[in-house]
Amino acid sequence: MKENVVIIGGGVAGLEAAKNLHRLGYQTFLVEKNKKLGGHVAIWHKLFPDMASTKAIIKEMVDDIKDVTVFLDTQVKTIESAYGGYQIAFSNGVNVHAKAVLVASGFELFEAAKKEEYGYGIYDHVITNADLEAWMNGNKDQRIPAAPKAIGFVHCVGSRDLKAGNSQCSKVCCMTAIKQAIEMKERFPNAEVYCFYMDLRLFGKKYEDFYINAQRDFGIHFVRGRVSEVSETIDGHLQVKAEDTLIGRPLKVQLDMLVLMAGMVANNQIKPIVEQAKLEIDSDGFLKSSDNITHIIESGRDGIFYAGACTGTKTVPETVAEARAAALAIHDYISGL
């Protein structure tokens, strides 16, 4: 067995990198702060554009690392340069000397309650995209009506929003909204479903087809315009005010439930690691790569590498590709190539 490598984060990036590093012969330690692997993706019901089962994907990835040392419900307490590598102490009492470290700590979801005008935490039937995914996976949620007749989705909640302190596009919100709108239409065929968007950013393979199908096959209404106000009627429905910028007129719609597409923001829980390892934070709050073109998986510090949404918003395919690239970069680094 070759040198030790520590991976911080057991989401999609950490799982994919762990598989590849183990196959390259490294003693790989995967540390995850939660009690199960999979990260944010594990709570999702299906993944666009193929509507693939998330449970099946995560199960396959976890099965692929059955021989990797995994520490769940564990965090990195200290990380220090030592003997040409890093001495790392975990909260479970284990200490490891690693030749290289991969940070795959992912992201956090924007706190939708900060956008008070949308009524999250105020009105009974306002939920987030994550709440809806949990419900689709079988969790009970009384905020979701038994038979909604009108459902709305608000894009860009906390993303592309200077007032919220986040000017970045979250990349996945448009497609997630379309995916969830289709899933709700499949469950409630007679419901009217609305997507309120600023711009539709559909850049990936089959994404545009997915959007066209949502309109053509499911009759989902797309309204170009930011929602300005959400209020509750006396009978418990939601009234949404927006401006349809395509026709240049204000719009008022009454809904039974509203889903807020909370976007990705930087994971602030890794600040202790950032400080101890002397890593840099970029202007968007995410970890700063050596550059954003050819060295995005490199930290600028010898032996520390990045993969996935710790450096910015990413789709699942991008995250998987970065994890594979990071594993190879670590192999080259340790091999002196």
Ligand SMILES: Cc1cc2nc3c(=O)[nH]c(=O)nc-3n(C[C@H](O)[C@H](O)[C@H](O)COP(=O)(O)OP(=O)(O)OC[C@H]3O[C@@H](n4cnc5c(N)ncnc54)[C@H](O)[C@@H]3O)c2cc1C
The other form holds:
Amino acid sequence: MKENVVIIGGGVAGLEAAKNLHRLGYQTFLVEKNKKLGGHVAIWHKLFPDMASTKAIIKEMVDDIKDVTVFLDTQVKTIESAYGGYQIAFSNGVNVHAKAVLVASGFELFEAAKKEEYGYGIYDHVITNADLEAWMNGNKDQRIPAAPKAIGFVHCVGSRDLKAGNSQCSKVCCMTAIKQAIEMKERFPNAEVYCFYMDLRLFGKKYEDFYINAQRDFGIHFVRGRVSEVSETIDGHLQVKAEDTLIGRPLKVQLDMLVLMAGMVANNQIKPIVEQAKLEIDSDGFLKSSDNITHIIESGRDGIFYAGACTGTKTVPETVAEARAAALAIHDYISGL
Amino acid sequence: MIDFGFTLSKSSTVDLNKIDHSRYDQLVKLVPTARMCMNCGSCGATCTVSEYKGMSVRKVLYGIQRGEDVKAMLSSCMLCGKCTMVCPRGINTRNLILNLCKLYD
Ligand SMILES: Cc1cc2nc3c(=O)[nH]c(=O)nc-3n(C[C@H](O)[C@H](O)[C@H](O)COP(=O)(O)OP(=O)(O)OC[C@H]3O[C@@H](n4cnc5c(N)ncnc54)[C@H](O)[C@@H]3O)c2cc1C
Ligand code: SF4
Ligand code: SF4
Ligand code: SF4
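Show the same protein again, this time as the form predicted in complex with the ligand rather than the form predicted on its own.
Let us now look at the entire complex, which starts with that chain.
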């Protein structure tokens, strides 16, 4: 075995990098703060654009790293630069001197309750995109009615919103909303489904197909206007208000349930690592890469690399590609190339 | 001349070359954030009088850039400030309306 490499975070970024670094012969340590691997993708049900089962994807990725040392339920306690590498102490008592470190700590979902006007945690039938994925994976959820007749999706929750502290677009949630709208319509064909959007951002391979299908095959209603507030009626329905900006008039509609498309925001729990390893935070709150074009996986600090959603909103294929690139960059770095 | 009964309809095309931009230009000098509107409609959705008078800061802002007469909308505003609270781009909409009213005076 060659030098030690530590990977922080066992989402798809960490898993993919661990596989490749192990194959390149490095003694790889993967630390994950949760009790299981897979990160956010393990919560999701099916992945666009192929509608692939996340269970199968995560199982394959975890099987691929069975010879890698994995520390679950473990955090980095201290990290300091030492002897041409980093001396790292984990919360499980293990100490490792790593030649290189890959930060793959991912993102956090915007806390939907902060947008109080949407009533998450206040009204009975308001959930998030993540709650809906978990429900489709078999989680019980009292907030989802047995036979909803009208379902709404609110785009840009905690994204493109200076007042929520995040002016960026979270990029994956227009696609997720349309995907979930179709999935709900498949389960409840008699329900009217509404997407409240400001701009529809369907930037990826075959994403526009979902939009076309949603319109043509599923009759999903698209309302161009940001939801300004949600209230609960006496009989437990949700009343949603927006301006229909295409017709230029205020609009209201009663719904049985509402799904908030909470955005991807920076993972603040890695602050201690950022401070100790003297990493930089970018103006969007995510980790700052050397540059955002050809060196996105480089931190600007010798021996520290990035992969996945820790540097910004990413799709799974983008994350996986970065993880492979980072494994190669670490190999080049250690080989003195 | 023989009257064939034809009439010419007025063109409804917005001709951006012919629109008077001076009022909008004055406005953005006074309230620079006016340029940041992304047409989300939150202001109109939450406005106290939109339902009855068609008021919407968005429509006002967009309207003056397209040469529409927005005076009636402006005069219906009660300056309650609800729109300022919801604007996701942090535009000082109430101040914007006040300034625009002065420009129309
Ligand atoms: C609702 C929703 C649906 C989505 N659906 C799709 C889809 O269908 N298709 C698609 O391509 N993309 C989708 N995405 C995007 C996808 O979730 C991300 O691309 C992917 O999760 C990024 O992987 P990651 O490993 O970088 O981060 P994460 O999935 O966030 O994983 C990071 C891991 O690091 C761990 N970690 C964090 N900090 C520490 C620490 N200090 N110490 C140890 N461990 C730590 C976390 O516990 C986590 O396990 C969706 C996103 C959302 C929000
Ligand atoms: S991807 Fe769509 S829903 Fe998500 S922040 Fe961007 S515009 Fe809003
Ligand atoms: S300040 Fe005027 S435009 Fe804004 S919400 Fe109040 S009445 Fe409507
Ligand atoms: S709320 Fe702000 S950004 Fe949205 S339409 Fe109104 S002025 Fe424009």
